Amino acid sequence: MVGYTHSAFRRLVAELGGCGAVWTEMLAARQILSENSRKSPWLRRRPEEGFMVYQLMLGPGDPLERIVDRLGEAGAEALDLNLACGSRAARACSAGSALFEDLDALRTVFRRVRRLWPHVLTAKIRLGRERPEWRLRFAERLRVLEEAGADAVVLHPRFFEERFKRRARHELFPWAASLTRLPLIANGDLSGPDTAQAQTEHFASVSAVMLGRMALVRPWIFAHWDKAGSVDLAAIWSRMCHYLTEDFEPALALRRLQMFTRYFAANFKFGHQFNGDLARATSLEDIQRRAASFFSRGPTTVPQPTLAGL
């Protein structure tokens, strides 16, 4: 997720419990070559985190060995390509959804990766777009990825042009799993291990489950995935404060907890008027009087978070 499965998140999440694997957000693949892998927000892992796919935006005319070969020196162990993403950012370089659906572009783009990168490489995917012929269009291109040697697929069962409108369709993933002998990851409006266990028709043909902005509202939802738990929501809105700072300059930092406060105000009864307030703050020190403020209240908290209108 672009600007939130950052460094300080990661960090967040892998202290709570953390989890089977973890995404970074997705990368312009570009911009990877002139990054500190050590130093950078958006490449940088520590131990703690585990097991790490790194997500690129990756277009034809990306230089793909120097970009392989980068990711190799920062240590990654697994690369994803997404091919879901419909911003105008990734198909201005033919990224994304445009490479999903060029079929002679991906077949070129995914087997070349590939041949240079010999650990684990899965794909993003959603539907494609909405039309007649939409389900031999999808199909052609899981035999594509299939044959070009991807090791898992990640489906989000909506269509390009819906973004996170309307519903995601879970009753599609044992027919997207029919067409393919790739492991399906499955994404897409799931808050909890209460989604797959009340369909289990539709999520008994998946591989493993994969969580992205519930997780930004409730980040010991791994964690707490067996049985449930007590938490601080005080101390993990402070920790992630303090973990922002440490990654960031200032104004991004700030910028960053404002996103991440979104979503986190979600636990809350009145949580917009908590967002809301934070999202006027104009500094560091200003969002944490305002956030400490709110906590002091004893704020009401839900028993199950909404991510409507997220």
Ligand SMILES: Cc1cc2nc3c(=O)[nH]c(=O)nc-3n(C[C@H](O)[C@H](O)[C@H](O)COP(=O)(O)O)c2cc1C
Given for the second form:
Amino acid sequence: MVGYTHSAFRRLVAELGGCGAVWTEMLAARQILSENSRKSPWLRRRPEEGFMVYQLMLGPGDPLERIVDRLGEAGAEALDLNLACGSRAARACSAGSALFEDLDALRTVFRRVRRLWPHVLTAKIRLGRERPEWRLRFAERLRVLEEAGADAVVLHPRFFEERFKRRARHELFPWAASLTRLPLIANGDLSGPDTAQAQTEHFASVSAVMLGRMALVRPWIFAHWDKAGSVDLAAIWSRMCHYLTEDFEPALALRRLQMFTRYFAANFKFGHQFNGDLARATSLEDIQRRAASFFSRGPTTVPQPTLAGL
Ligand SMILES: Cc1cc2nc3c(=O)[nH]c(=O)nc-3n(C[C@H](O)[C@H](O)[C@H](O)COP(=O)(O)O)c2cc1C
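Right, and the form predicted in complex with the ligand of this protein, after the form predicted alone?
Every chain and every other molecule in the complex is listed next, the one we just looked at coming first.
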């Protein structure tokens, strides 16, 4: 997730018990080719991080050979092509949702990456644009990904134009799975194991689940999937602060910590006040002072944070 699943956050997740696989932020060619892969918070990978998927924002004009070579040198084991993002930056280079829409370009780019990359290669998709024939177009694109040699598909079942409005349509997972031999990874509005367990008929056909925003709220959620446990929220926040200061220069570390806090605050009953206060911090010292003051008051937590508004 852009701005969030950087090296510091991945380190935190690993320390809290890890998860099956973690996706990097969506990476543009520029980030991959000009960054030092041993230091960059986008590219670096610590041994404890486990299985990591480098997510790419690629368009037909990008130097695919150089990008894939570079990631291979950096020790990547898995790549994912983002075909879901509708941001201006992605669309400007005909990547993300624009690539999903353009069937010929999609086929060409995916085949080229597949030829260059012998390891795990996945794609992240949405339902497409909402129009009368969207189901046909969706099925066609799944077929292209399958024929081009994808290993799995991550589906966030919303339309591009919805962004995060309405709800993820979990009831479409069985239909999507029936269209392809590819393993389907279900994503969107999952709060934890309960979401899937409450709708077994929708999730029976999927091979795995991917959590986005709730993983930012509860970075320990994967480790506690089968058995609940207690966590020390103040210690987790401090650890995040510490890891960010190690991997980012101070101004960026502060900004990333404020962004993380916006999600983490959903664990608390008065989290909006915590978030609002920390958003006003002007330095790393200041934000730590404000956080220490909040935690010293023994803030009330909520049993199940919600994704509403996040
Ligand atoms: C701030 C933010 C940044 C995101 N960045 C990415 C990204 O870089 N790549 C990607 O595939 N999805 C990205 N997403 C979408 C999430 O991966 C996920 O598909 C979406 O949030 C729905 O899942 P969730 O309900 O579990 O959060 C982002 C979402 C948010 C809120």
